[in-house]
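Here's a solo chain for you in structure tokens, the form predicted alone.
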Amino acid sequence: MAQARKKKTAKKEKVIIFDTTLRDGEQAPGASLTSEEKLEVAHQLELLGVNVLEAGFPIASPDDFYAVKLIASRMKKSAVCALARCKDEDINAARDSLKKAKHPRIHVFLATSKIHLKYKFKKAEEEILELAVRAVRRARKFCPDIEFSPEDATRSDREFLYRVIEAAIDSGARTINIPDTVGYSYPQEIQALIEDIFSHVPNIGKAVISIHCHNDLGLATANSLSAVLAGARQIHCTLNGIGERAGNASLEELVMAMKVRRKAFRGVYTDINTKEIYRASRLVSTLTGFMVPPNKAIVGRNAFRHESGIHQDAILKKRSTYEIMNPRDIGIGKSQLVLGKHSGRHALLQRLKDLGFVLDKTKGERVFSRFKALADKKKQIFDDDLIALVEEEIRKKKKICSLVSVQVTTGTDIPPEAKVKIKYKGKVHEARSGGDGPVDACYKAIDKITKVRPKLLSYKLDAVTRGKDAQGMVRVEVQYKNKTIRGQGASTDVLEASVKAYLDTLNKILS
């Protein structure tokens, strides 16, 4: 059977990209998104060329249900998938959330490993088999495109796993997804498992085999690619590899590995528009507040930067000496330094277009105005500065509270005192307050005006670009009524950025 798969792959087969950023990715602690933010990511995923978009777990909460329903009504090309356990109420919720989807898919799952059967379900194998068959048949009544996952498949008894897969296909599942739920496997083991499934499941030719790998041992990408070599033709993945615990297989790593090493992967291809990868990565990082590590493959800040003199010399002579892919292929411009305070509107808009941002006239004018104000504060404007400006503009909504001015008095022997002026519900209000530090004083002054008083959980400051005049990006997390809300703000003034970030959370709470 393995030999037959090898001959077949010579025909150039497509690997379906199943993105679960909005479901498994959002399950990463602290990564929850609003429905509107999920829709924003969904639009970018469709622009990226994702084939299947897992929009959420509708039974989990009313907001999850609404998000799936909202995304399902807006997507035109990508299939929209809803997750469900093998329970009637879950499948019904998935069905209802997908009513307006152009290409709906229901993804049902049930654990099959002995450890899950013994401690989670307390059920025998035959009961699990019966539940899986019943769930797939029920979902199939509502939707022609059914995916089934035997959760914790890599730790399941092989013979039982084959029986469950065969039964699920007979019951109407078009896709069988093999989850390495706890990131326990390694590449050779995954490859052997997929090959064994092809060899031991009689009706396997009626379904697409998929792989879903977690990164607990740092092997999610390698394991997923091993599954492709064995014949899997769908991969579950997330942008930036976000997800439960250590995360999921990274979309950008998988796609670029198959593109750069096409011959090694026997000519398989994806529908992904790789020039949208960097923009998609930035959007998810911005909305979740999860910074991309500088050494992250493909999209990290250092992925295409060279400091060694030997490397720099070789790159100038021939780029491919130390770069196996062109940064432009993933949407990163070659040059970082592009504009300054004397640059005009046309130059700015053209550079933004090169970075993947096409703005209408109104937004273009607002960004240009903010660009000129920033250029007066900074000697050099970098691509990351421009991206921060545009992302803030794109995400801008009608604000209930916005900053007018902030002034802080502090020093080595002077207790900090802040005077903050904000526009709140259409009127300008001013308040003063002391605090444990200048930022705390600012936040307490704002609390006096709004009376909301959320609890600050975390505060993080990062430089958007390099240099003493770099923009600071502040990200905060607050707790309000048992919910965690994130906000962010950017400015060359750290206090201003801090206040903007706090106001961002208040706008989310108040709206």
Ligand code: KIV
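Each form is matched to the other, and the largest set of C-alpha atoms that superpose within 1.5 Å is called the rigid core. As the structure is a prediction and not an experimental result, all values here were calculated from the model. Positions refer to the first chain, counted from 1. Compared with the form predicted together with 3-methyl-2-oxobutanoic acid:
Core-superposed comparison between the two forms: the CA of Y66 stays below a 2 Å shift.
A movement of the C-alpha atom of D447 reaching 2 angstroms or beyond is seen between the two forms when the two forms are aligned on their rigid core. Relative to the superposed core, P415 undergoes a C-alpha shift of no less than 2 Å between the two forms.
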Contents of the next structure:
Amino acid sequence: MAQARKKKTAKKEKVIIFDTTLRDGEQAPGASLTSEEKLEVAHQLELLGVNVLEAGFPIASPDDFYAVKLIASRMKKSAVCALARCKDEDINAARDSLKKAKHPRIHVFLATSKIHLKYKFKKAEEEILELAVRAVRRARKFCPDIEFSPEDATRSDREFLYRVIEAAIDSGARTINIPDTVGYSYPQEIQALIEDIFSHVPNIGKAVISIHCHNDLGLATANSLSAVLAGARQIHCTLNGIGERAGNASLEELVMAMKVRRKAFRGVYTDINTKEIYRASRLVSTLTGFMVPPNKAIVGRNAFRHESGIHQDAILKKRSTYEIMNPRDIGIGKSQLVLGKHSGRHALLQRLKDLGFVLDKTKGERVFSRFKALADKKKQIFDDDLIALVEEEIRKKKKICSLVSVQVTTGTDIPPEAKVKIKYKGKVHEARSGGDGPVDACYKAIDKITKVRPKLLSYKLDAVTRGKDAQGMVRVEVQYKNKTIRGQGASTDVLEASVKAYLDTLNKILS
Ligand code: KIV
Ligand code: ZN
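Can you give me the structure for the form predicted together with 3-methyl-2-oxobutanoic acid, which would complement the form predicted alone we have just seen?
Next comes the full complex, and the chain you just saw is listed first.
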């Protein structure tokens, strides 16, 4: 009887969602966000229902510090976490950045694997153990909620790992996070590791076990779920799986796997409002410039599309023949023909609301006038067109340079020549240039004005929707002072979209 009751309780266990989009996710090359953009993502994460939101690594730079501080002062429900190495200055910065947080958490980390000890620290195990204890104790003085991560745990010597974990808990850590820092492990190994930690660390009952997986072998989601099967009750993850190198475990995959296959995962649940997933994914993709691959599970454009006639037919008869989730459960509405030239403000705002965008009056007005301008050029306006408009509006606030006009002459027998007018630092400037093609000519003309001259690494043009009059979405990647910066721009004119995308990167560089 007692056994049966125990089993029943276990079924209702919650898995804490620790989102690190703004810390590990932002460490993805080229993903850098401004503090305001981070705040926008943080608001969406709170709406999504993440329990803990890792807002950054305050010691890394004054910008990081400011972003954590800003987010800490605004979040009402989600705990706000700041990362720190086992150094006094890191812990102090984390403490200071979290002063206004309702629910602060300090996340202290220190590598425990032999390879890190030998090459990164040149320290012996005992010294590492001491550093960890000291740091956790120090952090605990400032904040009751301390998380400790033995970095590279999956490649660490087991006995040493158990000792560090035990000491960290004794020193006041409430959560022990197990990172697969280099994405080296596989599901059975992770499951065994977590089970072993439960059976070998005497005081483990005083802490929540967490998992942090990287995706170097494409196993981050599977590994994290294996940890849940072994009893981990917190998962570190990011939206769209962005993060260092191949990224982190993806929030949307984990949450939906546990929801769709709840019984298989011991009946655990999360607090995530899955209907906010799609919107959150779009926001992160828009602001970071990282496109979601069309075949990405849960949030990819094709995730709920059925091409084969046999599938389409079966779906019409019974949805579950080929769909294991309802797209509406993650907040994807039908992409339908929505509006046209004669649609009014109310219809537009209502449709945007259905798509998950609640705009204030000023933003609503601006999107409406953009919508009217687009409707003059394009008869049929789809949901994706509207999303592109709103995304442009979201990105707009940090414009130091913006497009006034662009004119290009080009042809099979004449070299391209661009005349570009941009508003730059409050004044309108004009420049002309030739180039290796019309886009190159435009970019060279802009370079003459701003003198920033980033190096173009990649250029990609996609249609936002179908039809010959579809808007073009240009995404570019540039390099500036060893940093990769992404930008995007949409328009029915692909040259205009190309210029907007380039200016988007310049705005990021200049701000
Ligand atoms: O991958 C990692 O080990 C980390 C730690 C800071 C937790 O990101
Ligand atoms: Zn990581």
